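Next up is one chain by itself, shown in structure tokens, the form predicted alone.
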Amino acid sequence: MLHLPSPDAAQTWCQQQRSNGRTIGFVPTMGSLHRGHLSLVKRACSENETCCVSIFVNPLQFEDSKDYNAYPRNLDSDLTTLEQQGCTMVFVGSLGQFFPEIVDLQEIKTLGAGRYGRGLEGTFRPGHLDGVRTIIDRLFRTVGPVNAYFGEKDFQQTLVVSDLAAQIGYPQVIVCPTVRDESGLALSSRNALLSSPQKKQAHSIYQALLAAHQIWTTGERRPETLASTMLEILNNTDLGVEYAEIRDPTAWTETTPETPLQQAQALIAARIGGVRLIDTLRLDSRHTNETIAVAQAGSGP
């Protein structure tokens, strides 16, 4: 596996691969890799002739410097893991390398997240999705026309980056299912910051999503009722709930009680012990039923 020290070196490598007729699968990460990341890498490797991964903890998407400083970093371990997964190339970079035209990095102007940045993460983490879109724009322009893989857990983010890709004309964005532990907790680098009791509390997030899915299957289509079902579970825990909402995943408009949904995405954000967790579940998809069945089969007694 090739390990490149800068975005410029990665850009040259990607151009060479395309010149040689090779397709590229790209997985952007902030490192501290877990099975969720590796599922994206595995798919990128299987669907393309080469696979590249970026590792960069992006300060532009952290509204709290303490959260940025606490974010787990395990570069040596990540590189070993990626090589074992068959990754072709991994690259890193500094903020200055991604924005070489800016002398004072405090003056970086972030891109607006766009219409998909409204509400939810846009409300509770102001500036976060702007920072995501800004660095993803640089990453996309680094790797060029590739197949880019993102996890569904960060659902609102996938909408923002897909909108960006449509705007600049590349890459092809592929959204992959959330990977969960045997209890259903969505895998996240931040899970490493949770104690065992906190992880048990965090499992309630998935239980709330399942409850919304359950009443959806009985015919409930009112967003207010679906959201109330999730909150009933979450409010009986020590989690600090920021939001538990239902959105139309295509229109991305805030729903009203008078508007029954034909398609629905349930989204939750909550804090426990200072650690912020998010999760999501599509309610109207057959794929969701299959994913739930697999998770429940592996959960044990």
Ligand code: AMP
Second form
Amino acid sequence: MLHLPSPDAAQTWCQQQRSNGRTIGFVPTMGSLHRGHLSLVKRACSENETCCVSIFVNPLQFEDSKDYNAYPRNLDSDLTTLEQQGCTMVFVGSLGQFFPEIVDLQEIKTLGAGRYGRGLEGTFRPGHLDGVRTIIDRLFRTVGPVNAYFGEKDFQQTLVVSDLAAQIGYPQVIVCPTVRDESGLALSSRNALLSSPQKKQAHSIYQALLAAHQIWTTGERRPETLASTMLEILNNTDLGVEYAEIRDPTAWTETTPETPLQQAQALIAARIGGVRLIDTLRLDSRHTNETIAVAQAGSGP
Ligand code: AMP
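Could you please show the structure of the form predicted in complex with adenosine monophosphate, as a counterpart to the form predicted alone just displayed?
Okay, now the whole complex, with that chain kicking things off.
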């Protein structure tokens, strides 16, 4: 596996790959890799001639410098894991290297997240999805991938990124199922910051999603009732709920409480201690048990 120290070096290497007719599958990450990330890498390796991963904790998508500083970083073990997964090239970079044309990095102008940036993450983390779109735009232009792989866990991010890809004309954005631990907690780099009792509390997030899924399967279609079912569970815990909402995953407009939905995505953000967790579940699908099975098959965090 090649480990390149800058976006410039990565861009040159990727250009060579493309001129040799090799397709690139790309997985952007912030590192501290777990089996969720690796499921994306595995898929990118199997569906493309080269598999490229970036590791960059992007300050533009953190509204809070404390959160940015506390974000776990494990470059050495990430490199070992990626090599084992068959990744072809990994690159890192600094903010200055990603934006060489900007002298004062405070002056970086972020791209607007677009229509999918409205509500939920857009409300509770203002500027976050703008920062995501800005760095993913740079990363796509650096790598020039045919396919890029993202996790459904960050559902609103997948909408913003798909919108960006549609705007610039590439890559194909492939959304991969959420990998969970045996209790159903979605794997996240931030889970490393949770104590065991906090992890136990955090499991309620998936329980709440499952409860909404359950009543969906019995025919409930009203967003408000589906959301109340989730809140009933979450409000019985120490979790600080930011949102527990149901949205039409394609229209992405705010729902009218009593108007039945044809398709639905349940989305939750909650804080425990200083740690913010998000999770989601598509209610009109049957993939729930499969994603847990993926996590049980592996080992690690
Ligand atoms: P991050 O390092 O948090 O920016 O995540 C990099 C990519 O991994 C994003 O596309 C995430 O959605 C994806 N990802 C994170 N956690 C999981 C998970 N538990 N299952 C599947 N994909 C995930």
